Structure formats: C-alpha cells, structure tokens
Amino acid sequence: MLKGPFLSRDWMGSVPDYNEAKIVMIGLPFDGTCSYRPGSRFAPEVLRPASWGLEEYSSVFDKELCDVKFFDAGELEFPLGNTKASLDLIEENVLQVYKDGKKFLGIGGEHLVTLPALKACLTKYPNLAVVHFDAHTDLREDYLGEKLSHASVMRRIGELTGFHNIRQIGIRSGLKEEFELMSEYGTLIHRVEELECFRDKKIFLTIDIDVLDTSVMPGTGTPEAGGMSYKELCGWLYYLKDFDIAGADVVELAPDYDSSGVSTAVCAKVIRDVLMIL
C-alpha cells in the first residue's frame, strides 16, 4: 500500500468532513457571458494550489484557517454553453448549503454566478443586504439584449433585494444611466461608516476582483485603471468582520492574463481574508 504523504489539491486549511464545516467553499468555473476577455472559468483550479503559498495565520485578523472550519467541495461541472442550466445548478447546490445550516463561499468564474447563489441565500434570509466591491456598476438592464449577463448582475440582484439594500464600493466605470441609478438609491459609498445601515442585517458579500487596481490585478476579464490597493480592500474587509455575513463570493480572476501569477496570489489572499470574516 502507498504511504505518501501526497500533496493535497484542496484549499489550504480546509476540513476533510463536510458535516464538520461551518462554511462550504464551491468553485464556480463559469464565464459564459463574458463580454471582453474570457478565462475566469480557469480561476478555481489555479487558486487552490496558489492557496498553499499563503500562511494559514492572518496577522490582520489574528486568526488561523483551522479556526474557520470550512469544507472545500471542489468545482461544479457545468453544461458548456447552457447559461440557464448552469445558474440553476449553482442555485440548487448553494440552497443545499443553507438547508444544511452552513454558510457559502463561491469562487468564480464571472460575476453572473453571484445571482443564483444570492437567490439561494434569499430563500433563508429574505431581508438580505448586499455589499458589492467592483470596478463596474453591473447595473445595465441588459447587455446586447441579454438580461442574464455579468454586466447586469447587480440590476437583477437589485430587483430581488431592492436597490436600497445594496451598497457598492470601488465603482469607477459604467453607463451614465447606471450612475444615475446608483445616485437615486444611494448605493455607491466611499467610507466604511456608510455600511452602518447594514449593522443589524444579514449580508451577502460579493467581490469582483477587478475592484483592485490594474497594477495589482492585471489578471482579470475587464481591467479598469484607478482602483484600490490590496491594503485598502483589506481595510474594508476588516471593518466588515463584526457584521453578520451569511455568504460571499470572489469572482472574475482570469489567471492566464497574468503570466507572473501575482494576480492569482493576490486573489487567493483576498479569499483567505473573506474566510476570516465569514
């Protein structure tokens, strides 16, 4: 019999037993509505080995990953080219996570994967708030006639939660009418104190990794100059650590556009930070 030891391909620090976990990590390798540079479907498979380049201990959050109790379920397998079936598959699996009394962490994939995950979360928590980090508004009514698009994901989410239950951070690109919609509902914020309105709510946290500046995150589908540093994003996450976060995702890493691997390493660290606050 082989004795090993053998390298793990699960996320660093994950527990081996689903029943033991408080959080379930699911890879969502879908980029079927990508409008510019495809490739975010390859993110989950490279993020797992990249996680082993991190420490299990976070000095910022003073916590070890072993304290988090999360299970790495691996990646869902999607029917290539069928957006609706793929979204339904996400919703079905995330719904099971909540039925089992656990929290969900999704690793995308493009930003549209947030919609079915949030639908599942809403089933358990109807009065859900959404905290959205992104370079782009994602509030289009449609993109080239398609309402189910990563460019319109927050519009669809707002129709479910109410736009008054959304706060958006880091936005610097969008159509004029999208900025008018943000202004109408006050969704765009610039200071951590503006999150206090969600202090007593359940929150779904969604991070499009292109919220980070292109100097930090070139490996993404729609890079946008003028973004945050990693340290700035981490500051927002630290402020959120005492909020009641019911689920989260980190999306839109497209690793093949950064041959250095730095984008993947940064994204892995952001995911570790999110695990620390779930």
The other form holds:
There are 6 protein chains.
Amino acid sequence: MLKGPFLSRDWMGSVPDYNEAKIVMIGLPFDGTCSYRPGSRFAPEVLRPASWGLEEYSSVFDKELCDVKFFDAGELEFPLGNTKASLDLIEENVLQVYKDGKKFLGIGGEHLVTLPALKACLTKYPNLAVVHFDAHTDLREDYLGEKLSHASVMRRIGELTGFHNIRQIGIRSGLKEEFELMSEYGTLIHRVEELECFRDKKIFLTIDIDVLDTSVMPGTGTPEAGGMSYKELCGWLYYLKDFDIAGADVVELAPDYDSSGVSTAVCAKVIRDVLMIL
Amino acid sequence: MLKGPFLSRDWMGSVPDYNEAKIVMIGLPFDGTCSYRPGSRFAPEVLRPASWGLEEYSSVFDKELCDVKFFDAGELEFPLGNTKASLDLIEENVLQVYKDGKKFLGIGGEHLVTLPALKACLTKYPNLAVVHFDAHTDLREDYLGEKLSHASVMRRIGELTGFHNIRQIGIRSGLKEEFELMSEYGTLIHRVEELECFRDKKIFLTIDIDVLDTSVMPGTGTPEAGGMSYKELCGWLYYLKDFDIAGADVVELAPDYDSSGVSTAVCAKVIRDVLMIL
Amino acid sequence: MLKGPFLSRDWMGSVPDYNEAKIVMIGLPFDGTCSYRPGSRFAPEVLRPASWGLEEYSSVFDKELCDVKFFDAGELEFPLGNTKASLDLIEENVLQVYKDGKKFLGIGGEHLVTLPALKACLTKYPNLAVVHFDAHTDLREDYLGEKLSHASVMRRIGELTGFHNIRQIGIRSGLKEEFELMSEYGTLIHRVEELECFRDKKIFLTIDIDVLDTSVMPGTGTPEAGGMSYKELCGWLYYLKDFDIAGADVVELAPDYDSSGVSTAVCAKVIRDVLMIL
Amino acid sequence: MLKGPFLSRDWMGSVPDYNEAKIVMIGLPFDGTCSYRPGSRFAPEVLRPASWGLEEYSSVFDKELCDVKFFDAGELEFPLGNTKASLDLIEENVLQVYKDGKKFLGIGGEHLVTLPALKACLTKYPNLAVVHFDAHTDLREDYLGEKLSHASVMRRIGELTGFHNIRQIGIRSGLKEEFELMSEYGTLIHRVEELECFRDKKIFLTIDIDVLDTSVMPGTGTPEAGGMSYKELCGWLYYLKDFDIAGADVVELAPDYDSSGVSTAVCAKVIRDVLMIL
Amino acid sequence: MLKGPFLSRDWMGSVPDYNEAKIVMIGLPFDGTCSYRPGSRFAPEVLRPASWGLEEYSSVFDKELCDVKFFDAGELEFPLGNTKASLDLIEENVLQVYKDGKKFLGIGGEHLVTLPALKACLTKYPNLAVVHFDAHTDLREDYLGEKLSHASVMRRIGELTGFHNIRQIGIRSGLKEEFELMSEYGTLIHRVEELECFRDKKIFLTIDIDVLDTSVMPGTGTPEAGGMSYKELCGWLYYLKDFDIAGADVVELAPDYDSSGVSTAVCAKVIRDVLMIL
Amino acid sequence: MLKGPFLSRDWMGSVPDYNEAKIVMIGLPFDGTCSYRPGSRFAPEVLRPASWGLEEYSSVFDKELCDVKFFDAGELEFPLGNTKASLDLIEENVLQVYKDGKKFLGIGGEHLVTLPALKACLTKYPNLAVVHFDAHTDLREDYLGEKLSHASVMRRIGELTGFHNIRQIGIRSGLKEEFELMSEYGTLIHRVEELECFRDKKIFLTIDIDVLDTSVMPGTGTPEAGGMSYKELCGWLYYLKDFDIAGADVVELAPDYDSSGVSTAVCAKVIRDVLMIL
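Having seen the form predicted on its own, the form predicted together with a further copy of the same chain:
Up next: the whole complex, starting with the chain shown before.
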C-alpha cells in the first residue's frame, strides 16, 4: 500500500467515523426551484476544499474544530428535476441522523432543502423553534403557482412549527404581504436580546448566506443590497452559542458567481462558526 | 412624445409586426432538467443585445436579414419548477405559430424545449424529419428515472417521428447503448450527402450549440472536447439552405460560463445563419 | 396571435404608456470621454433585466413600484464619437419630457450625460439646486484640454446654476484646487441636515454610483476606496424623500467590471430607491 | 546605486537605445470611435509584460529577437475624447520615425490609429501597398455619420493609396456594399500567391487581431465567428517574410475581455512574428 | 448509518480498492518551480469533480471506464517550498506502485513532477522510452541557475534514459540550443509512424496539457499559440493504444486561468483517454 | 528623436532620479512559499499602471505625491525556486538603500519578503520596532517543516527584534499557540493609542493587505472574513503619520483573484497613503 501522506478529502477537522460523531454534515446539492441565478448545487463540492484554507482554531470561540466531533457524510445524489423525491431523500437521511442520536448540519443547495430537514428534526423535537437568517422573507404562499419553492420555504415551515416559533434576522426584501405577516407574528427581529424567548427551546438554525451584504457575498443566487457584514453575523452566532441548537443548515452559496473565491471562503468560515456552536 | 432615436429592443433585423412575419422567434428560458451546469435560461435575454453586434448582411448566404421576415416574440414566462406545465406552454404557443401559417424558431433554454415544439410542428407536418446537431446523443431512455430530461429528448422525439426520420451530426458522447441505437437506425451521419434522404421532406432542425468545439463554445452546460468549428457547422447549414425547413431551434447556450462574451456572439451568428435558411 | 405569457422587456414595474407616466426613464449609453475604464455605455442594457431580480415593494419606503407611474423609454442611439451631437440629443429629448409635464430619470452612461439633462431641467426650473453623490469632485476646469469631460461635469454645471446651488456628498478624490473650490463654496457636506437649505427648492439629483465603496461597487470606471455602504446611500435618499426632486440620474455603472453581477444588482436597487422619492 | 538585477520594463528583446534601432515600436492606446466593446486602449500596457512569457527564439522563422533591432518607445499620451488631435499626434511621431530612417511598428488601440501612421508612411513611400488582415471590411463610407471611424479606416486609406493597392485577408463581415466594393477592386484574397502583385512594392502591413477566430482571440472588441487559426495567420506572415515591409501595426486587442490571458499571449506572439519579418 | 445515496468523491469509474486496481492514479499538486503563471497545484482537486461531467463510455476507444481497473489514491501532501523533499515523496510512492505490480498515472501539478515518477518507473524498466507531448522543449540545462525546474525536466530525463529514447510531439517553443538538441537526437516528430521505433519498448507517456492550442486550453501556466486540437491529440493517443505503456502523467492544468471551466473539462477527457490506453 | 508625449512607465508621482529620492520603492515579485493561492508575484507589475488611476493629491493627508520624493526602482529578478538566494538578493539591495541614506518601500510578493528587508533596516537601526497589519498571526514556528515561510515571518522577525518590539493589528486567524504567544507579549492591539509606546522609536511598517476585509480585498492569497474597511486602515495610517517610520512594505496582493480590478486599485491607494507618511 501507498504511504502518502495524502491530503484529506473530507472537511477540515472532521472525524473519519460516523459513529464517533455528534454532528453529521450532509451536502444537499439541490437547486431545482431557483427563480433567478442557479448553481447552488455546486456549493457543497467547492466548500470542502475551501475549508482547508481556514485555521482549525477560532479565536472568537476560542475552540478548535478537533473538539467538535463532526462527520462529513458527503453529498446526497438527487433524482434531477424531481423536487418531491429529492426532498423525501433529504428527510429520510436526516431522520436517520436524529434516530442515531446525532445533530444535523446541512450544506445547501437552495433554501428549499431546509423544509425536509426541519420536518425530520421536528419529529424528534415537536416543540422546535426556528432562527432564520436571510435577506428575503421566503414567506410567499406560492411562487408562480408552486408551493414547494425556495421563496415559500419559511411559509411552509411556519405552517409546521407555528409562526410564533420563528425569528427572522436580516430580512430586507419581500412582498408587502410578507412584511405584514412578519409584523403580525413579530418574527422579524433586530437585536440579539429578542432571541431570549427561545432560551429554553430546541432550535433549528437556518442561514441563507445572502443575509450577508452583496459586497461580502456576491456568490449567491439573489444578491440583495443592504445586508450584514460577516462580523455582524458572527456576533449573532456568538450570542447563540449558549442556546440549545438541535440542527442547522447553511444554504444558497452559488459558486459560479464567485470568481474571486471569497464568497466560498466566507461561507466556509460561517460553517466553521456554526460547527462551533452546534 | 419623445423623438429619440431609440435603440431597438428587438432582435436585429426583425419586423415589428407579428402578422407581417413568416417566421416567429420565441425565447424559451427553461433549464429545469439540466444535469450539470445550469443557466441556459439566461440565453435568450443575452442573445438579443448581442445580435446587434452582427452585420445584417451575410456574405456566405449573400442575403440580408431584412429580407427574412421574422418577428421577435420575446421570452415565454414559465411556472418555475413545473416541467410539465412549462412544456405545455411551449407546445400551445408553437401550435399557434403553425396555425397562423408561420414557421417557428425557438431560442433555448435547455434541449428539452425541443420536444413540445416538435410535437406542435408534427401536428401540422405528420411526416416530419429531424436534423439534429449535438455533442451528445440525448437518446437515454431516462435520466435518473426521469423520462422528461434534456438527456432523453431525442429518444422521446424518435418515439414520435420514428428513429429512421432522424439524422444526428457531431455526436461524440453518450452511453454505449445510445451509440448502439444510433448504429441500429443509422442516425449518425458525417457527410452532407447523407442528408439527401430528407430532400423531399419537411424538416425540423434542432441545434444544440455544444455541437461546436469547447474552444468555440465554452459557454454551454456540458462542454465536450472534439467538436466542430463554426465554419464546419456553417457548411452544414449552407448545404441545408435548399431543403424545406419547417421549424428550428438553437439551444443550450449558458451565458454564465461565457466571461468573454464570444460564445454568445457565435451563437447569435448561428441563429442568424438559421434565419437565412428557414 | 400568441397568448404567451411573455416576460416583459421593460423595467420592472414601469407603465406601458408614455402618456400615463409621471416619470420618464431614458437610457443614455454614452461613455465617450471616459478617461480610465470604459463601458458604462452597456449599463442601461444590463440594468433592465437585472431590475427583475428586485421586489417591486420596498420595505424602507413602504411603497410599491406600481404606485410610481414611470415609463421606460429605452436607450437613445448616439452618433458614436461625436460628443457634441450626443449631448444635444440628450438635451432635446429631456426638454420634451419637461415640456410634457413629466420628470426625467436618466440612466448613464458616464457622468457627462448629466450636463445636457440638467440644462433641459434648468430651462423649466431656472432656480434649480443640485444634489451630487460621487467619489470624485468632477470640478476640473478641463481634462487634458477638453472642457466637455466627465471630470469637468460639475464645473460646467456650477457655471450654469452657481456653485452655491450645489451640495456634494461622498467626495473623496480630486485635485487640490478642486477641494479648495469645494471649500470656497461649501459644497461638500457630510450630514443630512446640511441639505435643509434646499428644502424649498427644486432639486436635480445626480448619483455617480462610484460614491459607493469599491467593495459594494466594483463595476464602475474609476473605483475609489473609502466610500459609502449601500445603507448609507439609502439613508441619504430616505432623507430626501420629502424634498421636491424635479429630475435625477444614476450614472457610471460599468458592467464589464462586474463579473459577479452584484454591482448591477445594487445599482438597480439604487434606481428603484430613486424612483421611490421622485 | 542599486545593483538589482531588475526585470526589464521594455518589450522582451528590444534595444535600449532609439538610435541603435531599425524598428520603432509605439503604443497607441486610443479607442475613441469604438462602436461595440471598448478597451483596446489597455492593449499596449498589458502586451509588454506578456511579451516576457514568450521565448526570444522563433523556430518558425529560425531567428532570435535580439537579431531584430527594435526600440520600445512606450505609449503615446492622447488628449482624451479629441479624435482629430489624437490622430495628428500619431502622424507627427510616425513621420519622425521615417525621417530618422527607421521602420514603424504600431501597437493599437483601435483600427483607426492605422490611418495617420499610414499617412506618415505614405509621405516617405508614395507608392505604398497595403496588406490588411481583418474580420471586417472597414470600408464604410461613414459610421453613424462619422467619417473618422474604425469602421471606415480602410475606406479612408483606399482613398489615399487607391483601392487597387490594397489586399484584404480573412474578411468575413461587412455590409453588402462593402463586399461589392471589394469585388470591384479585387481586394479580398484567399491564397498567399495573390500577394505576388506586391512583390516589388513597399508594403504597409496592418493586422486587426480579430482576423483570428473567436476561439483564438476572445479578447477583442468585435469578435466574429469563422476566422483563422494562429497557424494560418503565421503561414501568411511566413510568406510575407521576403517582401519589403516598410511599416506595420497590430490592433484591436481588448484585454478586458481576455479573462484567461491567452488572447494577450497570442497577440504578443503575432507581434513577435511581425518583428521577425519587418 | 445513512443510506444516501451519496455522490462519489473519487474519480468517475475508479475502483474503491487499491488491491483490485491495475492502475494507480495519484494527484501531484506541486508547482514550486513555475516560472510564469502558477496554480497547477489546484489541478487534481478540480479534475475529480469535473470527471463526473464525462460519460464513462468512449466511442473513440469503444470502451468503458469500468473496464479499466484504476484506483484514485488522492493527492500527495507536499512540504511547501521544499522541492527536493517533494520530489522524493513522489518517487517513493511511485516506486511502491511499481513494486505492487501496478501502473502509475500521475495528475500534475507542474511538469517537474514527471522526473521522480519516471525515475521510479525506470527502476522497474531500465530500458524505458519516453513519449512527450508539450508546447515547450523543456530541455534547458538550467533555468536561472536551477537544474530542477519544469523548464529542464526533459533534459534531466534525457540524461537518465538517453535522448535517443525520447520522442517529442507538438513542440513549438524553446531556445535555439534546445531546438538544436532536438535535431541532434531526432527527438521531435510530426507523424504517428515515427513512433514505430518504440513498438517493442516499455513507454512512459508524459502529456503537458499545453501541447493543446491556446484556444482549447487557456487554463495552463504558459499558453503557447499554434498548438494541437483535441482531436489531433486524441489521434496520437489512439495510435498509441497498442503500445506497451508502463506509466503516464498529465500535467500543467492551471484552473485559475480557466474561468469557463472548459480547460478542466478537456483535460479530464484527455485523462480518460490515457486511462483507455494504459 | 520622438517628441511624444509618452505615458510614464514609473509609478505615478515618482521622481526619475535615484539620487534625488528620499524613498526607494522596490518591487519584490516573490511568492515561493505561498501555501494557498499563489500569484502575488504579479502584484508589482499590475500596481504600477493602476497607480495612474489615482489622484496625486490625498485629501486625507492634504498632500501631493510630488511632495514625496520617491524613486520607483522596478522589480527585482529572482532565481526561481531558490528561496534562500531570493531573500539574500532583497537584503543586499535594501542594505544599499539604507547605506545611501534613503528609506525603503517594498511592494510584495508574499509576506516572507519582509524578513530580509527588515534585517537590512535593523542593521541601520538596531532598536527597531515593528508595526504589523495582517489577518494572520504569521507566528508559526515552522510551516510543514519549513522555517522560512510566509506563515512564520513574524516569528522570525520577533526572534530578531524581540517580540516586545512588535505590535499587531487586525489579526483574526492563527493557531491557538500563536494567539497565546500574542497574549504573552501583548503584541495584538485594537486601539491607535496602544501604538504610543513606539512614539520615540524607529518603526518598520509592514502591511499584509489581507488585513482588509474579504469584501474590500478579494485579490489576496488567503482571504479571511471579518477584516477592516479601507477607512479603518486609513485611520491607523493617519495616526502613524507623526511617527518615525524608517521603512515599510505592502504585501500579498494576488491579482489573479481580482477580476474586477478593485483589489489592485485599493492596494495602490494604500501604497499612496504609506508614501504620505514615510
């Protein structure tokens, strides 16, 4: 046999054995309902090598990735063009993660992949709360007639968890009626203290990476001016580090629009931060 | 009112009135079953301004676009993520084109858009032959279980027209069984004379732009080494100029992978050439 | 006739009829005196499709574009290389806009296009004030001997309106003598309250998009470090919403330097914001 | 003083002293009448460092650049936006080159820069012939009313030299009347032997780099499908090596459309080849 | 455990078990002596996902990758900046491959990686011949004083195997003395028949991907105009399919200069072709 | 001789004569130990033309470059792949600068180039302090066994100057032990006042341009989220303007990752700012 040494093909800092892990990272290369610029399907594949450009140690969280026992399961293979079957495949695998007593970390793909993952998480924790970072409300009843759309994912999730169990951060784009829905339920928050109501709940954390400003994150499907800096997002995650997060995902990186590679580098760091608080 | 002059927003050389036209150009921004690099949905939108970089006159065909009466209808708006409804929308509109006694020219989008257009054409001309330029056979029975896929479009078409009514040019990639199917029916041809069997038939011409070599056409979803030069493709089209072409389309330009803009420029010229022979 | 539905080729939210409109948007694809990176001529053409990536509703202004009656007139066609004739063409068309009792919104093109538009506006409102967002003073007496230059446009405008009728925001680059001129007339301001002197005047608003930081707006001809964030610019526009703005333009987007597309997306949003306050 | 060694800032293989040189290379960063994609103004500046990626030795011409005594004069500084003054500046400097008994090699910039250079050459050699490589005829009477345009440069030149003194190679785009003009004077040729009529004449060689196919030369203002390979162009130049070339230029490289850098690399090699035959 | 299905992270068509394999593919991400455009270190990492864009079946070789038993060992991890130690690491691992009775296929990295691999192969087959595809001779005695350089790799190899055991194809750039060396030993060949002298020998095949024309392969460190098309290269490989190839490598893809992704796609196909003939 | 005028090939505002200069700018195109994305070797070459996009006057420092007497020496030519010899070459030239009673300004290249320059400066000023802007600690004992690495440069420097003579600003990435070393010596500072301890010392200022946020500076080898804006960096430099800076460098711009050109533009401006305070 060859002695190598060979570079690892897994995410930096991951453990090689599923059984040893407390967290299971699954790539979800699905962008079938994308309405504008497609290609988030390529995100998990480019994030893995990019992860090796990071340090394992985070000075913010004063923690090393080797202290976080996570397993990199790879990317699911989807039946192309069949949204329903794709979502079922996600749900089934995430259910298994929770059945095995582990936490789930999804790497999108478009935002619709959150729906089946959250369903699976909800099976284990029926009283789940959702913390949602995004530029867009994603609260449409449907998009051009389709109910299963990235633009409707939070509406579908709210129907499952109740909208009072959702808090949304960074939202700056949507229809008038979506903003009214946020007002009605008070989902849109602006200060970390507004998260306190979820202090004793299990939380699913979903980060649409376009919550970051277009200057920080050009590589996404629907860039929207006026977003957060990385430091602001990191501040929110730091606040969440003592909350009880049962599952999470980071979605909507679109590498084809990231010619400099920095969107991917920033997204990889956000994922490292999420790993630190899971 | 303003006097302008204003730049035209239609394809260079098109006529402003549907009724005046013999050919109707319709943009088909659909890429829902794309298995590799998406974004052909953006092709019609970038081809229109690029058309103004061409001359109206073609020295090869010694003809000006103003002699070709074509109407630029714009792009259809599709229900995103609903393949079936999208294809129906195409079929319905192309049926109308033929009902109005005109010829159809489709601008893809992915190759699956050819299926409903051809169905509509077949309604008018039941004995239709198909001339197919492509790098890929597109003859799969299904792709990951899906029968309505860009990788299966010629299989579906062959089921409608009979495979003996198909000739394929430039094919260099496919499964072993797809190549065997081509052998069985003799669909794969290499010389213009092999088109003679279609001399007296109505023809539907479908050009997947990846028939061109990767050096000529980087901006496509599934680039495949070993293809034609533009001059070779133009030679085939020149040979076809005395055939009876009842409809045509040009598909699979993916502008996101065309940073220099030349794929778009070449594709616009191919469309101009097709207009010259329709 | 075809039933479609077809995607609109006009700016999102525009009205189809000139007579119905209160605002007329005209594309001004001119970059003839550009001294550094050219290509702002392509801005109007790429902004239109990009506008469809925005929502019609702005939560900042709590208003929808359908409430703003604006007409998208398309792009003027210029005699290439003839600066004088190009500027005359702009002036003539903008004069007509004001004659028809409407407001003008110009989409550059380079900053020199502001001069003829402002002249036309001044014909109607002789006591016009100018609010100018830019990274550069644009106050040169001439540029390499040329008096009609994007680098001299505010000097020429000041000669028409008087420099005391100008306020400049975001300026961070210029010659020593240009900064001295700004000091002499107090044109350079840093706080929104400094706009109050224009409270009762008709205002022409001109935004050189390079007022935004290079991180936000790489796609411009002369990027200059140390600029505003989008939120800051939006704050200024919000403050201006109760002022009486008689005309406006947004200039200097250079799409060739915007490989990720986000400069275009941000610029389209700025234009939407300007539409909200016109 | 510093010992270095420092990298040269001149073209690879050039001599440091004007007086020592037989050929004078002058950069002409002018693109003021460009009708489509601008930026050829940046070509001389990027070609110089790219020249260092070449070998000094050419195996085709079996010759080294150090055997060609050429001086790299740098780039002329133009009064921006003033076409007339820019052309005069070129003419004046090229006149001096011929007055000093040297040959001129121009590096464009757009094709219009050929006009004043050729005028200067014509002063010395009144019976000059012109060999013109291009995708476009450049024979328009005027372009949008302008007689001094890159699209009219060969028309203006023909008026000076007589059209019978012009041979054009690689032309594949133009108006019907331009092709008729070429027919009338037999300027368009396809085989090297057709150059023989110029065997005993002084020749000015002008190469619009878009004569190369779009696959070879994406980085140009008006890319046109169906062009030459580099090897074909090199073959023509090889044939010309025994002709009496009195001056030359290579124009229309547009570096902003050359994200891979290969257009620049190829253009640098063409310039090296021209140096070999001057 | 998770059921997936998960996408494979190995090269398409590879076998999962080293012992089962006849061929061992090793990534060699080393570009330490690159003199011009660096980044071939990233080639193995991008080629793997790109391999999944190919079909397993090659119609040229009428063979499927599943019939080729090859193992994808991953990328070696090199001590950065230490050329000597890096080359030793390669040699040691390739020696093991031959000790285990398998063939080696290296994926560069820069061309210098060929030297230690060839040394290892030579240990097993002392009478080895070398077939070398490249744009450059790589026959320099040294490069800026360094003997271990990508520009000297064939010189070093010739010193080991004898220059009469080398045939070079596609060479079009080098110093005068390098071309003279090629003449002296007759290494440079232009027709497939000239390979016949190696009919009964063990062959090491080394392909510097810049042998392809710049239009086909922009994504390489030292692009050189006037190269082969993919079809020509494929023709040479087809001829070699009945020769006894004991080892091979494909080097010098530089993904940072491949914005469209087609260089990577073409290189992946060349590797597939090499796998077909190994 | 030619009259021109010709564009300057030196940095904007530099003096033509070494003897006249107080500051000597030397380009250091070395990136031999780069562990991630290479190409900082190209930075000096692209910064020079980019410098001409700046104004000579800085309104922040109220000073013009013509008041700063600096000489642009050009780029050193390095023996490729020989780290030791390259560093010696730098040291030798910088020693000469100080021997001639001038100040040194280095333009990297990677960060390791700071080591020999600082050594030379230390020869003249043995009690030198170091102010270090960077995203990374650069305090590793070694990197993959190599002690001369960009990741170890500050460790090597601290061994020469003592770590108590170092202040580090903007650091946000490193190993746990590196952060502990910074804590031990208090090198990491966050407020300008913490620089006061160096008020009476000679200072060497070294700026790794990745201290800027990824949104501002995508074009660098190891982009790291959460960095400074340009304004923040400029604020630090403004504070330093009354300190006694004996030498400086700006390193790690990687132009290949700067498709929009703004990283280069920002870096050029930072260099202008450093020239203002030297």
